[in-house]
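Shown here is one chain on its own, the form predicted on its own, set out as structure tokens.
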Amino acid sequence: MNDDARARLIAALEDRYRRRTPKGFRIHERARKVMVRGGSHTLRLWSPYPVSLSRAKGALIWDADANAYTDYWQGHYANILGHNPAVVLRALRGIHEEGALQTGFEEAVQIELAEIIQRQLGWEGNRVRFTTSGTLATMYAVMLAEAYTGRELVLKVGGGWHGASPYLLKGVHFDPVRGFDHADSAGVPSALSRKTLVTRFGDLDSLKAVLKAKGDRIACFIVEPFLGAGGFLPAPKDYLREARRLTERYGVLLIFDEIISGFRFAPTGLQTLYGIRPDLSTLGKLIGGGHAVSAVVGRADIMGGCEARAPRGRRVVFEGGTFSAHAEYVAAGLALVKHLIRHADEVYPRLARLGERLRRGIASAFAASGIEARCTGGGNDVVPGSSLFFIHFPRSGAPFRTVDDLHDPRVSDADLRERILKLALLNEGVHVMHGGGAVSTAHDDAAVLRTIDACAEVGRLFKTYA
């Protein structure tokens, strides 16, 4: 598809979208007058304007113009049971009757959720502290690691998104010239950015090289066992096992970011499935049941850095925030986590089956129009199936050898995935983010088939502009 054809396709898609959503346009114009770009989260503010949500239930959302969409964003992947599931709403009704507003006191409901997290991860005897977002959890984990080791360098992988902490706003977005080795935001102090090192996900040689060169100065290596926004890829087992061995050798703390993967593939973290114990873990999304709950879980000696009696110069001010462990939020998470544990034998195999059918169906739907589309998000020899999918459009049959290739515009057509596919699928009644998303238990075979049919229609449309 040349530039002229691409421009004509985008114009046609935007015209159809505007005709379907006149109320949504007026709402967005109102929002633009008072908020930056008309909202408060950049990912939700796509061009020409975002869906103005009217309601959400199960696998579906409805906009202000009464258009229905099969939704795979599902609350930033937090809603594994679909939007507003009955099991969570029942738990909230009880706490609302007692009074759900913030009290400013520690409330007992958080104890049970912490105990369950400890037990399911096999972390008995260690410690949990709650906060309100994945960004805060990963930030505090890094601060704890630096305080414990007395070191200041942080190692992460290219494509790894760990929230908007200044410690970790580097190596997130790919640049054709610099790759992932650059800061991703203005306002991050250059001195701090220089202390964040970037290695390649799944590449043992790269990991060994950076640890050999600077291992005695690195406080922590933070990695997602299942790479999220970077491409939905499970880490190779030997990569994580060697990462554990090498970090122990160099005195580097290993942090698993399981904000997305915790309770997503099984009623535990991927660390349990891999049989690898990190020094610290971060959890979020599912443990809040659609509410603002995240946690840092880790070795008691490291987590002791939060204590007021921690040695001078080693104390981390991990205070969490006004709404940390808010009773309403924690009750929602507790209800969801308990449900996943009780119904694990039903929930996870079904999600894996639907995810696999969707990934295969999407690739076949585009292939029918002569368009190559590849779906990442599947499991591996450790991860027993997956509910996630991420669509990629390789250029001229280019192989995807590394995470870099998924984002390099010379190898993969990211604009087609992120911008054009999104709008085309919206016009067909399907909402995705980053060219994909997550299946929930509220999705069924009929929803998956409708999505595959929508991709087939989009493939035919793309073909006419090729």
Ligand SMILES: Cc1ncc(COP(=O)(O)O)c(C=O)c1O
The other form holds:
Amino acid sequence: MNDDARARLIAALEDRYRRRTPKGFRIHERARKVMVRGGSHTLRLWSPYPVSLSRAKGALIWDADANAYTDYWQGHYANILGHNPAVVLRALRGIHEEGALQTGFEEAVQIELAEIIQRQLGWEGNRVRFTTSGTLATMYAVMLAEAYTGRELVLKVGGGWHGASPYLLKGVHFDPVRGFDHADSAGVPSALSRKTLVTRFGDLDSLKAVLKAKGDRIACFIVEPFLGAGGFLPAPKDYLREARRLTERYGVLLIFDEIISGFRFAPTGLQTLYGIRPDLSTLGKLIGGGHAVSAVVGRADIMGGCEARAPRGRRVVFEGGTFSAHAEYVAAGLALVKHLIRHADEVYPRLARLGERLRRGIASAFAASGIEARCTGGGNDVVPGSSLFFIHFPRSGAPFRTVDDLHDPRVSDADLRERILKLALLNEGVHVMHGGGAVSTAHDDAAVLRTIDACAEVGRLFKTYA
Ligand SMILES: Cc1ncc(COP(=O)(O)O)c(C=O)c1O
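Return one more block: the form predicted in complex with this ligand, after the form predicted on its own shown previously.
Up next: the whole complex, starting with the chain shown before.
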């Protein structure tokens, strides 16, 4: 598709979107007068203006103009049972009747959730501390690692999104000239940014090289066992095994960021399926049942760094948080996590089956119009099945060799995926984010088939502009 055809396609899509959503436009105009770009989360503020939600239930959301969409974003992947699941709403009604607004006191529910997390991850001697976002959890994990090791460098992978903490706002977005090796945000002191090193996900040679060169100064290696925003890719088993062996050898702490993967593929973390024990892990999303709960989990000796009696100069101030382990939030998370454990035999095979059907169906739907669409998000020899999908439009038939290829506009048409596909699918009643999303247990075969049909329609439309 040349630039001119692309511009005409976008104009046609925007025109149809505007005609479908006049109320949504007026709501956005009002929002723009009081909030930066009309909202509080850039991902939600797509062009020309976002969906104004009026209702959400199960697999569906409805906008202010009463258009229905099958939703695959599902609350930033927090809603594995779909929107507003009965089991969580029931728990919330119960805790509201008891009077949940007693912020600031120890609540019994947090003990139960911590016990479940400790038991399900299955490692002896883990300790849990709750906070309110994935960003905070990963930031505290890094601070604990630096305090424990007395080292200052942090190693992460290109494409790894761990939230917007100053330590980790590097190597998130791909740049055709600099690749992933650059700071992603202004406002982070350059001295701090220089202390964050970026290696390539799944690339053992690059990991070995950086550890050999700087291993004795690196505090931690933080990595998702299933790369999330970077492209929905499961880590090869050998990569994580070697990462564990090498980090131990260099005295570097291994942090698994399981904010997306925790309880998503099984009622535990991926660390349990890989059989690899990280020193620290972070959990979020599902453990809050749609609320602001996250956790750092890990070896008691490292977690002890945030105890009041930790040695002076080594103590990590991971202790504030007006709403940390808030009873209402934790009750929701507890209800969801218990449900996942109790119904694991139904939930996970169902998600895996629907996910696989959707990934295959999407690829075939586009292929019918002669467009190659590759869906990542599937499992591997360790991850048994997956609810996730991420649609890529390669520029040539050549296989993707590295994560960089998924984001390099010369190799993969990221603009078609991130911007144009989104709008085209919205017009067909499907909501995706980053060209993908996740099925929930509220999705069924009919929803998946509707989505595949929508992709076929979008494929035909793209072809007319090719
Ligand atoms: C792997 C991972 N880590 C950390 C975060 C940050 O979590 P939060 O948005 O709750 O701050 C995210 C958010 O999507 C994530 O996917």
